[in-house]
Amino acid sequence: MKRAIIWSGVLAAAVAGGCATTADRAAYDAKATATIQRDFHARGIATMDRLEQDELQLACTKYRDHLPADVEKRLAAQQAAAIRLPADGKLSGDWKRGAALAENGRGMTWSDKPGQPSGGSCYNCHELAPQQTSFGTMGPSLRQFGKLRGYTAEVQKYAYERIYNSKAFTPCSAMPRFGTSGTLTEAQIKDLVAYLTDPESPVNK
């Protein structure tokens, strides 16, 4: 998700003078590409790489995140072949491990070291458990996720595939791909399951 983040806020300001044609978006995004590459460098384990957009982002980049239906279909097809159930079957673990997951803002910055697990960020785009005092509402609320939904072993299946891949539903969402780029481990990822679709999770207080 960073990368597309940072390919379209500037792509974004390239185009916010005024409507473009073709020629002129190729010649914003050139220049874009110029000045990302010439404006970030590596440094520590934010590595070069993540300026490199694979076919999904590069699509969401080209069709400003309106995708035709048919590219659609074919690329959130191609992100669900990527998500990886757990072996064991087991799609919950502890919500109490969920809930701090899910407050925990750190990682993948620069300064992390190479292993250090990272949080799950959750607070910054969704509304979660009562006692929050702040949150971001860039994605969707998630109070009452498994009571209203229900605590079943579909929901739960359910939650655990968007949270490891959000763009096998919507490909170009906002939300990371927590599974599919190693941001989450597979613990981790039951975890925030745990507490968005256990009965005892403050979430569904």
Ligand code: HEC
Given for the second form:
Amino acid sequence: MKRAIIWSGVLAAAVAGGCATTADRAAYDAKATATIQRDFHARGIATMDRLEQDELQLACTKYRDHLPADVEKRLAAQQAAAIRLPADGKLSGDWKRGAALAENGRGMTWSDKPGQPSGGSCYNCHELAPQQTSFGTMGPSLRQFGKLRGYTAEVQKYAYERIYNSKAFTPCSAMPRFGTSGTLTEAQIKDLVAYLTDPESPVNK
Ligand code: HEC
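Taking the form predicted alone as the starting point, write out the structure of the form predicted in complex with heme C.
Following is the full complex, with the preceding chain placed first.
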């Protein structure tokens, strides 16, 4: 009797480990959420609302970043609709300020003061210029971004929209939504666009 009980336990574990069902996944997600809710403590500007996933994030969690085509199309359109292009029609700013922003990983932590400007932390995921001391490779290399794609208004618009909300292009992208989340201001995004698309920028040398 005892042996039978042990074996049924081993079997259940093997089944659960071998092929997780949708119900298993939902249970794991609920457990993970509860653990994070329990262990994350609001401090300074890092408040509990950081744990709330919006519709897009919930879908990416549910489908493990592999959205069904119809869901992907709808959510990409939803994210694109939230992009606000600059009212003055100017998409590009100062590449020197953009260079400093791209290499600045500060901001959004509990020890940052409210209203203190954040950096872009682009270097964490992208190769950008030969002067970089180090860079991450989670994102593609952006070396010679403007030089290779052309110094056109269209390329500037693409860069602006990518920085504002990369999830309008790749819904489950790992790249933060810098504009939509309010992490970067319009002026900061313009400076980053200049860093990527100005012929004088080290990115294009
Ligand atoms: C956490 C990692 C991460 C950070 C930080 C990040 N990116 Fe990205 N980025 C990505 C990934 C991954 C992609 C690939 C496409 C996708 O998944 O959206 C990407 C794509 C891009 C693209 C489109 C590239 C192409 O070939 O068309 C641009 C432009 C870009 N990022 C610019 C930036 C800038 C500027 C910053 C800083 C403000 C930045 N990224 C910060 C991860 C990141």
